[in-house]
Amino acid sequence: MSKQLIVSQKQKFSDWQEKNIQNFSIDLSFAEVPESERTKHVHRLHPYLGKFIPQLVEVFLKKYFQPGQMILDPFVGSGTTLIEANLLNMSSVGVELSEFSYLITKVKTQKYSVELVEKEILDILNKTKEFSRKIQKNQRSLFEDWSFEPSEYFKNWYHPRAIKEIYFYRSLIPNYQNQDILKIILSRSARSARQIPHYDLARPKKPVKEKYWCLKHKQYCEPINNAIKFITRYSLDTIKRIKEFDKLRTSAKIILLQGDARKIKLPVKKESDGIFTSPPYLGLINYHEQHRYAYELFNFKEYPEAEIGSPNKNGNDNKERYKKDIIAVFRNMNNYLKSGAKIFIVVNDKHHLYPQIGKECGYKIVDVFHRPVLMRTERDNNKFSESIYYFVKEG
């Protein structure tokens, strides 16, 4: 990158920062917010590439909406908007096409008997620990009186011991009431237990089967050979996070629906006060492949034809098709929005599609805010930018 381009980019970021501080009294890059706050309580129950940080949602909801109002999110993803709306005592309705993303958000937002959750998580964990000890000692036991056939994906990306521990845990899940929570714990563990470089969890290219130089730890590391350490870690972490959110949540209603936002019917009348959402970025992330381990474990249905903007083989990332699909979503949401409703769309709009999308949906553009985004989950830690379009529904 040339020095002139670097200087120009820094000036652009500086101009954005000045405008954002004037409007929100805060820098919307949130560069100074520690990782623990970016991923507080249930926001980190499961990694999810591409989600916006909760502080961004909080800032906009606080400035432009009031407690008691209703917020829509037609692209729920991992549920950030719904959670932050609840914390601010705002009702919310969310729609998600992906069964896996829907599950993540359902687990984050559902109200639980915290005591039962802790009891069940610890019970299945202890059974799996005992099983793990026995297979390490090659002991035959009642715990091994079960059969399973791992998929080719698991045979390729996991150590044999990790496969046994993961599949054994999965076999126990039907014995418990809080099965969805246990699925999320196992999915999160399976993500970490893959035989991949420690520094490349987000976009691994191939499994590693031998010792390798680790860019994260600056030393030679061995390929991961078990899953139980992650199952243990994430079991305890999940209990902690669910307890934290249970103490903070309000009584504001959360309605979560699994389906296609282009045509789904919402169980609310024309009473919603606005939208805060982040549509899929055109051609950037294939969410099915991002979470292939979960799809293999739980046989989630895939929707390759319907997935908006995905860089798959179905042409979903064609610009005109993308624009048409996004317009269809917001036109459908218009059926549930009040006149004058405020719409905030967070997107990396490198093709400048959203001014036209807004016009086609009957929205008047009020403002556009920009922010640099630190890609903290990516190895290169580069910056890219997001735009937050502020529209108002006319008529």
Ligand SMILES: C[S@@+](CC[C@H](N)C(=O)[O-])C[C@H]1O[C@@H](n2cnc3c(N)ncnc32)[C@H](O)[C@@H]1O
Second form
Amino acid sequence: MSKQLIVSQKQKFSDWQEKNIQNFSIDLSFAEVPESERTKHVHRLHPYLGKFIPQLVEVFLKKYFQPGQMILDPFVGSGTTLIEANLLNMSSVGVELSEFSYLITKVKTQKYSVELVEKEILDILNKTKEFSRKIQKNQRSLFEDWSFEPSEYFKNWYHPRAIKEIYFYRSLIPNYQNQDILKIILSRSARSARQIPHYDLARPKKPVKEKYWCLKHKQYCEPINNAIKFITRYSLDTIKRIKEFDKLRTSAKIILLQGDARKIKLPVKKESDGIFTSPPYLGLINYHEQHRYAYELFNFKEYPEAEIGSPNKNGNDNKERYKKDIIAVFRNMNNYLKSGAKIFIVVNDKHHLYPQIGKECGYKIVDVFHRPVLMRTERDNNKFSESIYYFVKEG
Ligand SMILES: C[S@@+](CC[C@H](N)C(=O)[O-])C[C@H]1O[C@@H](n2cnc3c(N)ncnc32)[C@H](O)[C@@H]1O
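Hand over the structure of the form predicted in complex with the named molecule; the form predicted on its own is what we had up.
Whole complex next, starting from this chain.
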């Protein structure tokens, strides 16, 4: 980047900062918010690329809505809006197309018998640990009747020991009541147990099978050879996080639906007070590919035709098609919004599509805020920013 560009970018960021501080008393980059706060309780039950920082949702919901109101999110993803709305005693309705993202959000938002959750997580963990010890000592006798055929994906990306531990855990899941939670623990463990370099967790290109120079740790690292380490860590972590949210949650209702937000019917009337959402960005993330390990493990159905903006072979990332799809979603949501409802859309709108999209949905633009996005997993912090469009529904 040239010196001049860097200077003008810095100026732009400081202008945004000034406006955001005036409006919200915070600069919206959330650079000062510690990692533990940004990933508090259920927000870190499973990694999710493109997830909101919970504090961003909190700031907007607090400023523009009241406890007791109802918020919609037609692109739920990993559920940040629904969780933050609940904490502020606002009810919410969310829609998500991907069966896997839907599962993540379902697990985060459901009310549990916390004692049973803990008992089941520890029970399946202990059985898998015992299995892991046996396979290391080559004592398979206890598990002789258990057989499996790993998928090509697993053969490619995992150590044979990790594959056995993951598949063994999966084979036990049907024995428990809290199967969805166990699936999320296993999926998170499978994500971490892939043989990928530590510095490339978000978008790995190929497996590492030998010792490699690690850009993150500045030393030689060994490729991962087991999954039980992660299954153990995430089992305990999940218990802790579910207990934490259980203590904080309010009785505000959360309705979560799986389906295509362009067409889905919501079980509410024209009673919602607003939307806080972030649509898929044009051509940026293929959400199925992101979580391929989970799709391989649990055979989730894919909906490539309906996945808006996805860089897949159906051309969903064609600009005109994207616009049409997004308009269809918000027009559908209009059936459930009061007149004067407030609509917040968080998006990296580099093609400047959203002013037109808003107009075609019957929305009047009130303001646009901008924020720099600090990408902790990428090496260049200056490139990313997003806009938050604030619209009001007319009529
Ligand atoms: C940017 S993400 C939302 C992330 C979310 N704000 C969070 O905090 O996790 C956009 C989501 O839209 C979903 N999506 C794509 N097409 C959809 C459709 N037709 N209907 C509903 N959801 C869709 C994607 O699966 C993805 O989870």
